[in-house]
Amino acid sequence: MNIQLLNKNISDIKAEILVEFLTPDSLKEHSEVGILNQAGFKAEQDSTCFLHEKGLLFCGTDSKKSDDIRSAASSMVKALKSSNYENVAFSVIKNSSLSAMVEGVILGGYEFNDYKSKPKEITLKEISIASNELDYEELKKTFDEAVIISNATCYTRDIVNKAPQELNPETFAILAKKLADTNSLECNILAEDDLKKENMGAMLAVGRASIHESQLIHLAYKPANPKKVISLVGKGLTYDSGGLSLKPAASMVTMKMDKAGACAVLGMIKSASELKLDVEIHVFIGAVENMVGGNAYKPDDVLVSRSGTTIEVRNTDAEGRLVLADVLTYAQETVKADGIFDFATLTGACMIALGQYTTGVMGHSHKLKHDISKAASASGELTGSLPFNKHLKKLLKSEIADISNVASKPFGGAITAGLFLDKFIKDENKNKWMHFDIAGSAYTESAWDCNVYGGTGAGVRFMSEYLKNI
């Protein structure tokens, strides 16, 4: 399915179907209001109505704001994919909504069919957007950026959706190397022997029961004169059984998505390099598989992290923070960055706190939280801030080690996980670091907004927006 922006009037574009977005107010004044009323179309958000004999498709939207247009465009493309039309066209409503239209089409039209023996054939081949009445050059730049970011989001979704027998730590490293070759990025892979030399004791413990060797992946995008240097750190649990603290069977399904943080940071560097942003970006990924075996790490083990901090293991299913502890330490020692952002499907508690649609944001800098919130709002992604406090920090106290990997009480679980990571952030980097818990937002089993079943690509759009603003 191809999407294009044309410097033409909508009437000059040859298309089988023309699409119109209608609010309840604009419906009342439309020339087809009579027949639309007969069809029961009330222009409610995400509703659609075909007038096949007139070659028209109407899409309902509560307003002309970007969030509503994005969702309506997503419903539009799903309706079109269920039809037998090959090409359609619609007009840009206003410059500020173009990105939302593009995202709605590309993200709402996304499908992952790699494992279907006979995927359904889609007739829809071409979607044209008319822009004759507005500044075409400005619109073209907006359009191209939206396509790049949307495609990077779909790239992230593809990796999240890959089955664990196909994507393990070693094949994840190969995939990252392929992206580096395609996008002219620097690439360095640390295999298990290298990780041992780097004293990555926490990360190695998590992966030692797997038949697949753990990998630390470092990609770098280095433009000529960068304005800032940003490190992006991703949790890459290619599968998480829970280890000896075994997950219930039902909870183990969808655990291929525990690599979503790592997939997201790959999508971010892909987007930034194709947008040609003048920001130097380093991606660090801890790719690990948490399995069960005779050599699995155990509750009661005491691990020595790369930083030298000792960690009492009280639950082997709190493994992502152990991996991130070592990767965050390595990232800080390898690159002097102006911003350090980690992305992880870290806690179910974040979903309890914020719901499944919202990414949890934690850190010390109020300015950074504000900037991220602003970028997220502009991108159409949902974020919510969870506050650190000294009383919750006490729950991570260990009697036999420097810190416990889980809190002593089941309250504020997302925040205590963030506070655990904070232990491994150097003092000089405290106000440069943000932790993003994408446990709820990274994967969905029911469609919402422009997200379809499976990986959502959470984080790619708002971090691309943030990096653009730099």
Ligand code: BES
Given for the second form:
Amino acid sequence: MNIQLLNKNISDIKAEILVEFLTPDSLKEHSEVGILNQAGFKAEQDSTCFLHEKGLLFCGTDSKKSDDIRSAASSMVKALKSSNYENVAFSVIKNSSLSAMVEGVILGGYEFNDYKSKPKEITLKEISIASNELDYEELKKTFDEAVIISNATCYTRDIVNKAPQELNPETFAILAKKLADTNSLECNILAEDDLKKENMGAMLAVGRASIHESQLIHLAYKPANPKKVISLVGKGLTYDSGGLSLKPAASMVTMKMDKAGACAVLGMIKSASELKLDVEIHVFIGAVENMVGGNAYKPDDVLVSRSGTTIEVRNTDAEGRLVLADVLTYAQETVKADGIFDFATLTGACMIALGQYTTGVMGHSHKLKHDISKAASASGELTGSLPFNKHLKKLLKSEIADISNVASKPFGGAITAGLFLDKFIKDENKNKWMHFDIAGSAYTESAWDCNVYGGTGAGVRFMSEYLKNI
Ligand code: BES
Ligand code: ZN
Ligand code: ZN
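Based on the form predicted on its own presented above, generate the structure block for the form predicted together with the named molecule.
Zooming out: every chain and molecule, the one shown earlier first.
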């Protein structure tokens, strides 16, 4: 399926079917209102109605705002994919909604068919957007950027969706190296021997029972005169069985998605390098598999992290924070960055706190929180604040080590996880760091907005927007 922007009027484009986006108000004034009424079409958000004999498809939307248009464009592409049309055209409404239209089409039209022996045949080949005499050059820039960001989001989804027998820490490192080669990024990979030399005791413990070696992956995009240096850190649990604190059967299903933070930061460096942003970007990934076995790390173990901080393990299912503790320390020691952002499917509690659609955000800097929230609104991703709390912090106290890997009370789990990470952020970096819990937003088992079953690519759009604005 190809999407293109044409410097033409919609009436000059030859397409089998033309699409119109209608609000309930604009429906009332439409020349086809009679027949659309008969068909029961009320222009409700995400509803669609074909008038085949006239070559028209109508898509309902609550408003012409970006968020509604993105969702309506997703419904449009789904309706077209289950028809037999090959090419379709519609008009730009205005510049601000062009990115949303492109995202709706590419993200709503996404499918993951790697494991289907006979993928469904799709006839839809060409989607044309008419610029309708608006400023073509400006629109083209918006269009090209939206295509890059949407494709990077699909790249992230593709990796999240890969099965854990195919994607393990070792194959993840190969995949990252391939991205580095394609996008001319620097790449350094530390396997277990290197990680031992680097004293990554917390990260190594988590991966010890796996047959696959844990990997620390460092990629860098270095433009000539960068305005800022940004480090992006990703939790890359290619599988989280829970370890000896084994997950119940039903909770273990979908835990291939525990690598979504790592997949997201790969999508971000892909989009930043293709957008040719003037920002130096470093990606650090802890790729690890949390399994059971005779040599598994145990509740009651005390780990010595790279920073020297000792950690009492009280639950081996709170493994992401152990991996991130070491990777965050390594990232801070390796690169002096202006911003350090970590992405992790860290806690089920984040979904309880904010719902499954929203990324949890934790950080000390008001300015960073404000800038991120602005970028998220512009991109159509949902973020919500997880506030620091000194009373919750006390719950991480350990009687025998410097800190416990779980809180002593079960409430506020998303915040206590973030507070655990905070312990590994150096004082001089406190105001540069932000933690993003994407446990709910990174994966879905039912379609919503422009997301379809599986990985959503959460984080890629809002971080691309944030990085563009630096
Ligand atoms: N990977 C999980 C968090 C998760 C749960 C992500 C559901 C996506 C969906 C994480 O490693 C985990 O198991 N966290 C525990 C922490 C607890 C033991 C303190 C959790 O959330 O239950
Ligand atoms: Zn876990
Ligand atoms: Zn996990």
